[in-house]
Each structure stands twice: as C-alpha cells, then as structure tokens.
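Only one chain is included here, represented as structure tokens and corresponding to the form predicted on its own.
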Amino acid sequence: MANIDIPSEVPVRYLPRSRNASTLIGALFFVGLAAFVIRLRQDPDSAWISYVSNWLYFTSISIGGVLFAFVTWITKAKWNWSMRRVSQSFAAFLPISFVLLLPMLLFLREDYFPWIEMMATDAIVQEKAAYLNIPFLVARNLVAVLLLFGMALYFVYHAVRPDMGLTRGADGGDPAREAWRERLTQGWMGQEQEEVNSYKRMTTIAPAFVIVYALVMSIIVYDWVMTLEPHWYSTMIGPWFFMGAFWGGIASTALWSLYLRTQDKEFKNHIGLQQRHDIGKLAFAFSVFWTYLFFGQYLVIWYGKLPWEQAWMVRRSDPESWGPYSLLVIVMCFVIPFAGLLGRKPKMKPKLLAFFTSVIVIGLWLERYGMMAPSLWHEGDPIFTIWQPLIGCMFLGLYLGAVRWFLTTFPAMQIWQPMGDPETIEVELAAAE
C-alpha cells in the first residue's frame, strides 16, 4: 500500500443534505416494506427467504466495512486516511440490523428450520440437540450480535468523539450536528487528552474485535445457512462467509468514497489516485481470496466423496435448477472483478473502479441468496423472482439512509489523526540509553 503524507489541517466537510436523496431512500424503504407484506400473504416461505438473505447481505456489508476500519487501524495504515470515516459510517446501520433480526428470531420456526421437525425422528439430528434448539438459538444470536455490534459502535464512537472538539462553528449552524456534538462531548477532557484516550481505547479493542467478528459471523452463518441442511457440515463456510463480508465492506467503501468525490472538491482532492489504486488492489486481491475459499470448500467436499457433504454442492450445481445461478455468482464474484481489476488503469479511473466494485457488491448479494435459498427450495418452485430485489429495497433504503445520515451529521473525513507509535527499534534504543 502507498504510504502518503496526511495534511496538517484536514478540511471539515460533510456530505451535503439532499431532499431528493431522502425522497429516494424513503421510496425504496416503503416499496420494500409493501413488497414484503404482500409476499408474506401470498407465500410466507418465499417472503422470509428473501428477508433473511437480504438481512445476511446488508449486515455483512455493514459489519465488513467496520471491520475494514478496524483492520486498517491495527495495521496503522495511512493511505486510507480520507476513507476512514466512510468505513466507520457503516456502523450506523448496525442498530437497525439488530432490530431487523428480532422478527427472524420471533417468527421463524418449522417452516424455516427443518431440524425442528427432524429432531423427533432423526438420530443424527438428535445428536446435535444441545446446539439445535430454539431457546439456545435465540439466546446465542441475541448475545453474540449485541456483543459484535456493541464493540463496533464503541470503536466508532471513539473515532468520532475527538472530531467534535475540532468542528465547533464549522457546521453552518446545523441543529442536528450541534445536538450530536453536545451528546458526544459530555465529560470533555480537552482536545489533546481526548485524542490520546480515543487512540488508546481504539487500539486496545481492535484486536479483540477481529476475533469476536470471526466467531459471531460464523455463528450467524451456521444458524441461518448451514442448519438448513442439518446433515451437512463444513468447516470452511464460516471463513467463506465472514471474509466475503469483509470483501463487501471494502468494495462498498470504495463505492461510497467515489460518490463523495462527486459532492465536494475537497473529497475529490483527497480521495485521489493513490487511495483509489490501493483500495482497488484490495478489491482485486479479495476476489482471488473469495475464490480460494470457495474452491477450498468445494475440493475437500468433492474429494471426500461423502454423500452428506456433497449434497449441498450437488444441489447448487444441478444444471436443471441452481447450476446456472451458481455459475452467474462465480462470474460476478471472480471472473469479472479478476479480469477487470487486473491492470492498473481500472483501479485508478473512478468510473471503471465504480463499475467493478458494483459488480462485486451485486455478486455478493446473489451469493448470499444462493447460500441459503437452495436448501429450502422445492421442485417446481422458481429459482429467483422479482420479490427478492423488491424486498431488498427495504433493506437498501435503510442502509443508504443510515450511512447518509452518518456522513451528513459527522465530518465525512476524519479530522483528528492517530499519533505515531515509535517503532520497536526506536523503543529499544531509547531504553538502552
């Protein structure tokens, strides 16, 4: 990654408020909500499949983006200084995601989880009774998701708080920004002390978050995807799921950053060639890694020749049903981004980078649906219907609204910058003296 100098004075800039954007976001939400209600009356199973797959996707994108902020903080990356706040802004969707999880825990039972009925007669499923039971499923999802989201929000809070002391009088008298400044500056200890305190707390929590992220995202994919075929199991589906979420967070950060460049000349100046090139390299690299994880899972299952393990792959590769859909996912998640981002030019040209990262996020949306829907599919049912994207509009509207609210309320580029830790050799030399 490029190591670049950060300006001594970072300009205070917010994403401009837009009535047209708010109208569009509201329209997306109400169209999606209406579609879900209508489909719930027509075909409840199909409605819930669309709901859960969209929840998995938008939660993945949001927490993956926050993970990107954590990872670049741990590695002390400087190249993305102008994009840090974009990744942090995805945390605004997490409280909404938690609320959207509650109906899934309250209403989904036998029609969604086949192991509930199988528990009475299937000896293999009975062996998993300690894990596969509704009280434990609800409890572990609530506790695990609250822990993960809480850590993410705690990190973002400390990333934003020092900026509140540097933006007084720079918000144009916006009452919402002033109100949030008052909330976030309670117990203010002074600018320098706040920056030191935030830096220490963020640095302490970041490594722990990465571990919790891997564990909780694995629990989510086990519960909402793998248990839909109770005899099937895979040790690779957890990494495949949470690394795909990380990749989606990187691609979404790129898209939002490219959008910011169109809103203000300061964004355009500071989200420059080096930033686009570096995040383009990451988007390219993780297209290869996603394929590695997918093929690693496929190869072990196929080589093992175990019927229970093969069933999951066979169902998704059947040329008469899900095979073409799975092929489309591979094309959009690997072939197009790999070929498109291989060279230097597509990473640096805003329109080309926006196109290929858009392909990635759409491909991952299709992948999340393909992870779970075939397990609940019955012969004669359609593979994909218009209801899937229509219901997705509800989630898209909430996600866009949350991120836009964050970037219009708090500086869209982080104003304060982390202190520089001395390198190990410098510490040793100082101790020797």
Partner chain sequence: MSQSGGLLASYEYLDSTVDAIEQLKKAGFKGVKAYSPYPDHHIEHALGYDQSPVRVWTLVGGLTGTATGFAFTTWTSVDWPLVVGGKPIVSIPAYIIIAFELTILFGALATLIGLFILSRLPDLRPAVVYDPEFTAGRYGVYVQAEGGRLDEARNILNGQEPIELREGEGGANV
Given for the second form:
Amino acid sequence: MANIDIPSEVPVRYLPRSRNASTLIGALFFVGLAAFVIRLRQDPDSAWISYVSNWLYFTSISIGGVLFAFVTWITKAKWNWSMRRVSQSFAAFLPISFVLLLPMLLFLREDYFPWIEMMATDAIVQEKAAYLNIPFLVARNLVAVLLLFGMALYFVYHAVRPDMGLTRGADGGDPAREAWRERLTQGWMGQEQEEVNSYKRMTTIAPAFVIVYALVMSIIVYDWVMTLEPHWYSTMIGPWFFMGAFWGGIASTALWSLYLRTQDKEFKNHIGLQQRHDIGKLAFAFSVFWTYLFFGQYLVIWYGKLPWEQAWMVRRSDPESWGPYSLLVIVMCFVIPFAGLLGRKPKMKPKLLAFFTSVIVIGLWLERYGMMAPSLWHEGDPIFTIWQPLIGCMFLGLYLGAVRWFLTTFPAMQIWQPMGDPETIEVELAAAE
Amino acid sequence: MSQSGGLLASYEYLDSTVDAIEQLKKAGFKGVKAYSPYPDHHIEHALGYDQSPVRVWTLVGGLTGTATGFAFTTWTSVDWPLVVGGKPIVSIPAYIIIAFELTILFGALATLIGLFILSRLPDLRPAVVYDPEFTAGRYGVYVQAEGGRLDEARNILNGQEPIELREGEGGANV
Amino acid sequence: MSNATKDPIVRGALAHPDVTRLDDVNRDVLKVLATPGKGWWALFSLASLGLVVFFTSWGWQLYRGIGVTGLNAPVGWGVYITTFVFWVGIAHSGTLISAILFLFRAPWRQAIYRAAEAMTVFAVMTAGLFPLIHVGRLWHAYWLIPYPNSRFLWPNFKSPLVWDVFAITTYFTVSATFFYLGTIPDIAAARDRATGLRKKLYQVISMGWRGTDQQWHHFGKAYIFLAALATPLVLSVHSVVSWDFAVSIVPGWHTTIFAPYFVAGAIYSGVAMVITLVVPIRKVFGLEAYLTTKHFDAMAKLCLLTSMIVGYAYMSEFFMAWYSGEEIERTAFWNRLFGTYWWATWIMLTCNMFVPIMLWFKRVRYSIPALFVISIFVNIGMWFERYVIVVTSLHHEYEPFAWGIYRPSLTEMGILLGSFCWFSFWFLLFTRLLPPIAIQELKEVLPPPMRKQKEAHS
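Same protein, different condition: the form predicted on its own was shown, now please give the form predicted in complex with its partner chain.
The next block holds the full complex; its first chain is the one shown before.
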C-alpha cells in the first residue's frame, strides 16, 4: 500500500500569466463567434446543432471535472492533492455555460425541436405533451442548471476561501489576486475557524451534489438529445451521458495538470509519478466503463429489434452516412485509450499520458455531437463540416479563458489540505461543535 | 568446514532486517533470501526487485481467451448455420460477451499458473531451516555461503542482533 | 491544518490499544479457529436441519416433476429465478470489496474483505444450484455446456442463458481463485500455530508457503492482476444476468438501464449481507478491535450510494414508461405499482429506497444495531425487487387472455429457505476452518517494528 505524503507546506504557485495565451484565446473566441454568425445566416439549423453540441460538450467536461473534485473529497482521497484545484477550476466555466444556455432556451423553437410540429398530428407525441412543451422545458432547464451550477460554485468557493488566508502576502501584491482575496474573505473568522467551516460545508454538500448531478444531467440529456427523436426513449441515456461527462472531467484534469507541469518546477515535482499513474488508471477505467454503458445500451436495442427503438441505432450505424463516424467515436473513446493506457508506462510518461487523454477529450467531443446531431440530420446533408470545430472555437476560447483565469488568480495547487490528515480535522470538528 | 552452509537469522525489527540484507549484498553474497509476515516494499527494495513477469502470463492468458471466445462461437455458428431470433449467423454483439468472459477466465487462470511457477509453489518438502514465527511477527534473512565466507556472513547477521541464528543447509529448499 | 500530529497507529485502519505488535493479529484472529462454542454449534445444527429441508424439497420436485411448483404459463420464472438473481447479487459485493476497493486503495476494506470474499464464493455456489433446480430435469443440465456431442450440435451462443453459463462459471472460478490466493499466507500462519493433523492439512492447503521475498513479490503482483480482472468481471456477471431479462421484449424487462441497475442493486444487497454477517461474527469472536464502527460507517455509506443508484433506476424506469407514450409500457408499470402484486412493489420501494434514507444520519451509521436492522430490510427489499421484476412482468404481458397469477408452492418456499441454510452451512464452516479476517493485510497497515524508533524512545 503506497503511502501518499502531502507536504505540510504546499508551495504557493499560480499558473503564470501569458499575453500570448490570452491573445490566442481571444482569437479563438472571435473566430468561433464569427463562424457562428456567418453560419446562422447560411444555415441556421446546422449552426444551432453545432452550438448545442458544443455547449453539451464543454458543459459536460466542466461539470464532470467539478464532480471529480467532489468525489475525491467524499472518498477522502489523498493522491490527487496537487490536482484538486485543477478539477475545481473548471467551475469557472459554469457561469459562462449558463449564459450560453439562455439563447438555446430563448431562440430554439419549432425549427429545431421536431416534437413541436409532431404534436399536432402524432398520437404518441401527444401523450407526452405534459413533458414536451416549451414553458416546462425552459423552466426545468433554468431551475436544474442553476441548482447544479450553484452547488458546484458553493463548493469551489469554500475550497478556495481558506487558501486566501494562507496566501496573504505570498503573491507579490498582484492587484487582481488582491481584489479577489478581498471579495472572498468577507466576514473572515480566522484561519483555523475558516478551515473547519469550509470542511464542514463541503462535506455536507458533497453527497447532495452527486444526486443533483445525476438528476440534472439526465434532464439535460433528455431535453437536448433524447427528445430530438420523439419516439425514441432509453433509460440508459442518462447514465451514459453523465458518466461520460465525469470521464471527460477526469481526462481534462489530467491534461491541465500535465500542462501545469510545463509551467513551473513545483508543479513538475508535485504532479508526480503517483498522481500520473493514478489519474491514468482512472482515465483507462472510465474508458472501459464508457464502453460498458455504450454496449449495454446497444445490445439491448440490437437484440430487442423494436422499430421505434432501433431507429436511433440504425441511423447512427448506417454505413452510408453516420456509420463510419460512430466507428471513429468508438475507436477514439475505447480502442485507442484501452490499448494505449493498458500498460504502466504510458500512464506515467507525461507525453504519452497527454497524448492518450487528448484522444479521450477529442473522442468525447465527437461523441457528444454523434449523440444528438444524427437525430436532426436529413438525407443528403453532410455528416460533419468544418463549421462544427469552427463554432466550437467560440466555446473552446471561453472555456480555456475561464480555466486559465481561475488558475492564474487562485493558487493552482490547493494550499489547504485537510485530507492530509482527515482524522485531525474530524477531531477539530467535534471540538468546534 | 570447507563445504557450503546456510544461515538463517530471525529478527524482531524491520530496519535490522533491511540493514542485514543491504550489508550482505554489499559484501557480495549471492542468494540472499528474506522472510516476512507480510509483503514489505523496504525488503523488496533492498533485494533489488524489478517488475514481476506475472504480467506477461496475465496478458497472454487474456488474449488467448479473447481469441478463443470469438473463434469458438464463430466456428460453431458457421459449422451448423441456424438462423435464431432473426439474428445474423455470426452475431458479433452476442459473441463479445462469450469472448469477454473467456478473456477473464483464461487471464485469471494463467495468472495463477504463472504465480505458482514463478514462486515455486507448491513446495511441500519439510523445511530444513525455518522459523514458524515468520508468519506471525518476525522477519528472517537467509544466506548461503561457501565455508570460508560463512563466518563473514555470520558476523553481518549477528551485527543486527537477531533473536535466533540457525544453521542448516537448506539449499533451494528454503 | 498541520500534519505534525500524525500518530502512526491512527493513520491505518486499526486504532486500538490492544493491537500494537504484528503477532497480536495472529493471536486475535487465529483464536477464532480454536474449539467452537455453543453458539456456533447451535447455528450449525440449525443450518444442517435446513439442508435437510432443502434436499427433501428438491428430491420431492425431482421425484414428482416440476409440476409441484407454482410455475405455469404465463409465469414460467418464479421464486427459483428470483432467488438465483438474489444470490448472484449477494456475491457481488464480495468482489467489489476485495477487488475494486483494493484497486482504489480504500484502507477500510482490509478487515472485512475475507468474510466478503468467502460470502462471494458461497453465494455463487448457492446461486449456481438454482438453474439446476429450475430446469427440472437435472440430468439434462449438462446440455448447457458446449461439448462435441454425437451430432455436433452446439449451444446457441446468441441465447442470454448460454451467456449466463459462461458468466457464472467464470465468476465462480475467478472468485474462488482470488479467495484461495488471498488465504494462502494466512493458512500458513494458521499452520505455524497448529499441531497434529490440522498442521498437516494446513501445510497442504497453504502449498508450503513460507513468506519468502520471492513468494511475496509474485504474490503481490498476481493479486493486483487478479483484482484488475475481477473488476470488469463483476460488472459483466450481473449485466449478463440482467440481459437474461432485458434482451427480451417483455414490458418491464426490456429497458436499456438494466445492466448498471442490476450491478448497483447487486452491490447494494451484497454490502447489506456483509453487514448482516459481520455483525454477529464480530460479537461472537470478540473482534471489536478489528471491525470498528469506522468500517461499518464506510459500508453504510456504500449502501447509501448504491441505494441512491437503485432509486435513480426505479424512478427513471417509471418516468420512461410514462414518457414512452406506449400503452403497454405504461400499463405494465401501472400494474407494478397498483396491480395484483402491488404489495411486493411497495415492499421493494420501502426497503430499498425509503428505509436507507436513515443512513444519511451519522448517528445511524455509527450504531451497529441500527445498521444490522437496516441491512435486513435491504436484504428483504432486494429479494422482492427481483420478485417484482420476474413475476409482475411475466404475469401481465401483451395479450389480456394470456394474463395469469403465480403463487409459489410449498416446495419452492422450502427450497428458498433451504438455500439460506445451504449458504449458512458453508459460511459457518468457513469461520471455523479459515481465518475470517485477512491477517497479512492487517499487518500491512500496522506500523512496522523499528529498532531505531525503539532506541530513540528509551
């Protein structure tokens, strides 16, 4: 049993600011925005498909990463102590994601949702009217997403707050960091007390978050994927979607951590062999789990041969249209990560791990598009156009910018490490009560 | 005493054991063996262990299982082709399950066989020198040496204050 | 938070003043193997008596034929298949605790995994009997095994029942291997304390294990690889069992979530069963120092998590049945809640979803009597879950003229009861013959004895 020792004094390190990176991120955003505007004039359907699929993807990996922070918190994991903050940093994209959801709720109507037109003529769709209607769709999405993101931000706020006391004077008087310290340390009650408070609140909210995550992500995938084919239904779609998101969060945590390693010696030391091995194992394990859920859904539908159920799979496996695309998704999400990360070395070698987690992250991007786009596709349309990644650039820019902002403003390795000795904090907690 | 002999020291402390092993290694003794009540990485480290070849057994066993699973199901379907439930004669989604189960079965059995071969089990010959406290709380170091060097080994082992020092020519049988 | 206050003993899973030396573990665990007490004999006699009931019922069924059960069209699967799924499910948490938690390095597994693994092996042994009982003509059961018969007819590999044969056999073989491998060093420990015939027996079972560096080295690696193989296996086995149902088009069975839903349910029932078994073991053998409230807290949390997954699956099934807009699908689930077998469904929902809500409270998780009671509720609830899935779906399929009611007969009840006794029989023997707590793994979490430390202290 390997013992993981968390240093008693975690060095205060930020992701260095970089003008080049900011320029690049800005450029990505504006290219994406321009692409979306142009495409919206040319072919609004396709523009919105790209918009929604990219929203699903970037929201998935962000909230999935935050879930990873939650899960390692609940299980009192020690090994990922140096990567905790990276997983938390994805929460910075969540407010943006919420804003990006609003146009989807405001502008997408009968041109986008097939069930609106079918409601007039289709008896089966009429049976679903209580669920498939615009007011309820807007209301449930707003409430669900606000609740989920709110809980995530609450957790991350409490994870960052005790660090604000520990970094006082350690960051060279950077004005942006100072301003955020002011904002986050209102009503400061002293270091010890703050740590106890944070630990208590984070531990209380974590299990509830897991439930809310499963429910809200199910609502999201029902509304933005499943109901696009109004006769089709599958109870597996929820778990498949949210476990994929979790996996994407893990893979992105690995990628960002490996990026941090190139930026500073302390990151290089502390995102060590153990951390890489373990996150590599998780990336591998969840690749297998993704395949399991995918296969579990496929087998039941393939075997059952029910017409309304099969249609979804048939559309996606037609060798003339979406078949090769789906195959590519399986290769990227299962074959390459499985074969690549099976051994010990690729999990530990930073370059190989970065390569295989990139394959996973791109594979999942393709997968989210393949989940929803074929349902809105018409015979003769192209499967995949350059507009899909171009519009994706808008989301990518915002995501990279948000995470970079977080990691440059707050210490990129959590200073406050109660998991170094959970027993101690439990004792203090009992004493505080 | 010109023939070779064996020495087995029992220790109460882990660090004594590790020190004894390291000193024996430094003095150039070959065939140093250690006993412990649980797997200890300090001891493994002192003896200089690398990867265990058990992994190869697991991998080869597993791959054999996959191949067998697909080959067997496909062959039996083609051998007597019958359409069942409107499924293709060779239904890969269904055969994935058989292939998967056989991957695990063969992989596990190969691992077990590999372990037995590599760690020389079963070995039911009575031990020449052995301390039953090794499975309780003691650590042990065994060294085999030519007559002349036997005293040197004894000094090293005694230097770490063993609870007991036994002599016996175990050879491979320890 | 400073890390300076680390006490080496508190860091591990063990925190008890009586356990400080490595051989203390041998002392406490091996004493279990000494002469059995009256309580053990009483339980063992009860289990043996139950075995008589079991074999009498089965014998009666073999003599009179499958007609002595309540099985008939349309309900061809009843208590036997329910109980089969129940026992396969029970098996799962053993592998979860021994393999998956091992890979995740959860320290609390060490004290309970041996009992959990033994439970796995015996539960699969119990489950494996049910297909044999259920086929009625026991003497034809070997037809399921692919062998080159006179006409070179092979089993239908597209049939989920044949997948089951492969899954269950593999599971039994691998879990037995894993269990046996883990006990080898402990049997050697028992051997070194035993005398006479017992010593010889243990010497053979332990294969002459001596704890050399070479043995430990390969042992450790083999154990990791077996754990890595057992982890996907445990997912696959109950998934295959779930596909026995889900790949058909029976309303209430044909739903895509079945595989992970069954796996979560299996782990849920299995962890509950571990609690049910470990509470008396701890009491009878005085192992309070090794099985602390922390272990029970962890198991309770696992129960809570899996109960939420199972609850999610129930809810998504009910939602999806409504959302489908299909009359048949909607009726099936309405019938489940308010039809003939409404009571079974509500037992299931109460025991599996509502009772475990109490586990949210720390006081409940730290109270062993409360956990024991809840675990029994979960066991009952999980049996009824399978009963609901099997029976309510079959009795009310598509055509109203083909609907029917199923009532289990006395023979079936005898076999159900007997299966618990068959399981207990083996489990009780296990507590006598093998160390019920993993000695060597507990030693790994104890601080190793260091001379330098000792000299520094004195």
